[in-house]
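Only one chain is shown below, in structure tokens, and it's the form predicted on its own.
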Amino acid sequence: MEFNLLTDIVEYCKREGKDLAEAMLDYEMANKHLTREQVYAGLKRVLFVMEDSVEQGLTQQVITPSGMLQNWAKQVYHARVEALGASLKKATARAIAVGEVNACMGKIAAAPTAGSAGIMPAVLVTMMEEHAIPRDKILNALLVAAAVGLIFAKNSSFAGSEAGCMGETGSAAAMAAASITYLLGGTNEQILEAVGFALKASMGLVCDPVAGLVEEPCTTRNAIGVANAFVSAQLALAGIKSLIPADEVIFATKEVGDLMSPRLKESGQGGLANTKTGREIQKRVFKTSD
């Protein structure tokens, strides 16, 4: 079984009368040799490492070996201010939990990148507890993402070196958006929509980690992650179009990877890393002088 764009899933799934998820579910069987179960069992470990990761990040101190992430998550989501409504709130915080159990070295799940691990979960965890969809359901909707990791992986690049943070945050973004379209009843269609948005709002994002660590701006880059994630399951659920269709978006997205300055991509050379107070920061780090 082959599925190298989108379009081929959702043709597939025309032909069987199936879903995204039940197409992705034929596709790991068939091409991993696993059975259902095995599929679902996977996928279980996922969700527990990504909700074990979320809730780490919101209840234990979690303070970097740089300093720079200092229980950030616990910050925003107990702030009593609210710029963007309780849900989305809640869901800036989870994203920026899971960066910092990342930069602490905790177990998180690479969705797809651990660069940009914070984005699924915070969109899961809080499409469960907002929506009260059953965990079952909630595993469709990782194979939802994985469908568009997987057309993704192919056409583009999840690596940072490669996409710059367009690669990591933006794909995640979209493997979000698309499983909180599908979560929320969209079509495949609007699924689909649901993608290009996440990407064209990523489109050019540049990698500059500071003193090279992935902790600034990653962390904050996973909370807007979200906010895209959910603004364009709204577009595409609300009936509109995007005028390039998610494939070629894909597509766009290698080209813009391809064209971005070395510099730009997860070197620590360029953009936010190379500012005056980046450099210093690095020395701190890093205790140097020059």
Contents of the next structure:
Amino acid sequence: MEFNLLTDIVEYCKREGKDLAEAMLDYEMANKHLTREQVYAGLKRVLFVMEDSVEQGLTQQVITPSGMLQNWAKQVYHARVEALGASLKKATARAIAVGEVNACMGKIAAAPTAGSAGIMPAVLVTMMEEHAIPRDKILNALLVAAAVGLIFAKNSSFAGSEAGCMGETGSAAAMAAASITYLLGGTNEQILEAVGFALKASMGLVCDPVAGLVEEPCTTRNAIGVANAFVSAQLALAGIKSLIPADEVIFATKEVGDLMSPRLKESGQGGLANTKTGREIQKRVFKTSD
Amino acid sequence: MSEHPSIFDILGPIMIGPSSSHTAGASRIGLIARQLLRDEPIKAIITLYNSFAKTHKGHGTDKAIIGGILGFGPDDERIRDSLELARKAGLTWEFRFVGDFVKFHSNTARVHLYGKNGGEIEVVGASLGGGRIKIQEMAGFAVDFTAQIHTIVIIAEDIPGSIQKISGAIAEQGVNIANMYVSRNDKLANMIIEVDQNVEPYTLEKIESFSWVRFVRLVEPMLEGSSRYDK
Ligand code: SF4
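Form predicted in complex with its partner chain, following the form predicted on its own:
First the chain shown before, then all remaining chains and molecules of the complex.
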């Protein structure tokens, strides 16, 4: 069973009278020779690890060995000032929580990568809290996210070294936007529009981690990826169309990634990594830790 | 990723951070070395090449490899404290660094292990990203396997009929051979046999009982989707 475009999956849904989650369930069962129960057991484990990583980042001491991240998630979660209500504040904190846990050698579920692992958990935990969505439905939202990831991996790349941060936090935001749209009853077409919006917002984003570590700017980019996902879903759910269809946007990320200078793709030598402060941090981190 | 990636390649791996290549992949190389040693490791000499050599500390590559040598999977939270746990377990280790070695993939490690009961093994593995790895050298043989499915590693005298006897022993258990690679050096043959399900100890014992077989090990898949369903 093979899907090459998001529209292939939508076509399959039309033909079979299924939704995107069921289409991905069929895909996994057929290709990996699994039962429905086995796939859901795997999804449950992913969701459990996601929730646990959020929880750890919000409750435990997380100071990264480099000293770049220091308990930011808790600081955001308990901030007195709310730029746009408590939900956005908490969602932001949750994304940072996972980033901090990851940087401190904690356990995370890459989604789709370790560097972008904060976006999906932050979005799903927030959706459960804000909309009282049952866990079973959340497992289906993971399948919908996987549909987007599958096609993105095929036609672009998850690697920061190939597609820049479009490939990591960009694709994660698109996956999360699809999940939100699905959970709030959006049609398949609307889910694809949400993917389009999220990726367009990430277009051209470079991968420039300071000292080559998955901390700065990765952690805050995860938080902003969460906002991107919610805004993209909001647009799609209101019936706004991404003038460029999602599949074409994915191809564009590939083109842009290919055109990007290698210095801007995980080299640790361009962008923020190559600023005066970025270079100073790099010197400090690798001297004191060696 | 294979032609049909699993949804658990996209929503996963479940791993100890921060990096799927520098941490998760590194731990798997250590773990595979341990499985190939099949002895309690007491000494490890680890050489890190290229990007591994340059950025290992910031990514905990050292802790990940030592954790793997201690038998921890890539999602085992003990990796974070593996150096201390290794000291307690009586493992001594030494890291060496080779910054630029173009012959090897950018994230490569050589793991040389010595066991309590006299075992010894040297393994070279590369971390390919997303937690995937490739073993490229083993006990002096050039090999090429990814340990995404159960893999039987055999060194035997290169005598006629040996391959039939070994595949016969595997077939007896009802296990299908997915792939088989054979390489030779002098009088010895190395066989890498990938099978589509778990292999019972008695099958391995049967293979080991052939007088011309020198070495039999089973490398179990870790991290990839399939191993995750049962838990
Ligand atoms: S900046 Fe690079 S390393 Fe950091 S999250 Fe983005 S792609 Fe990953």
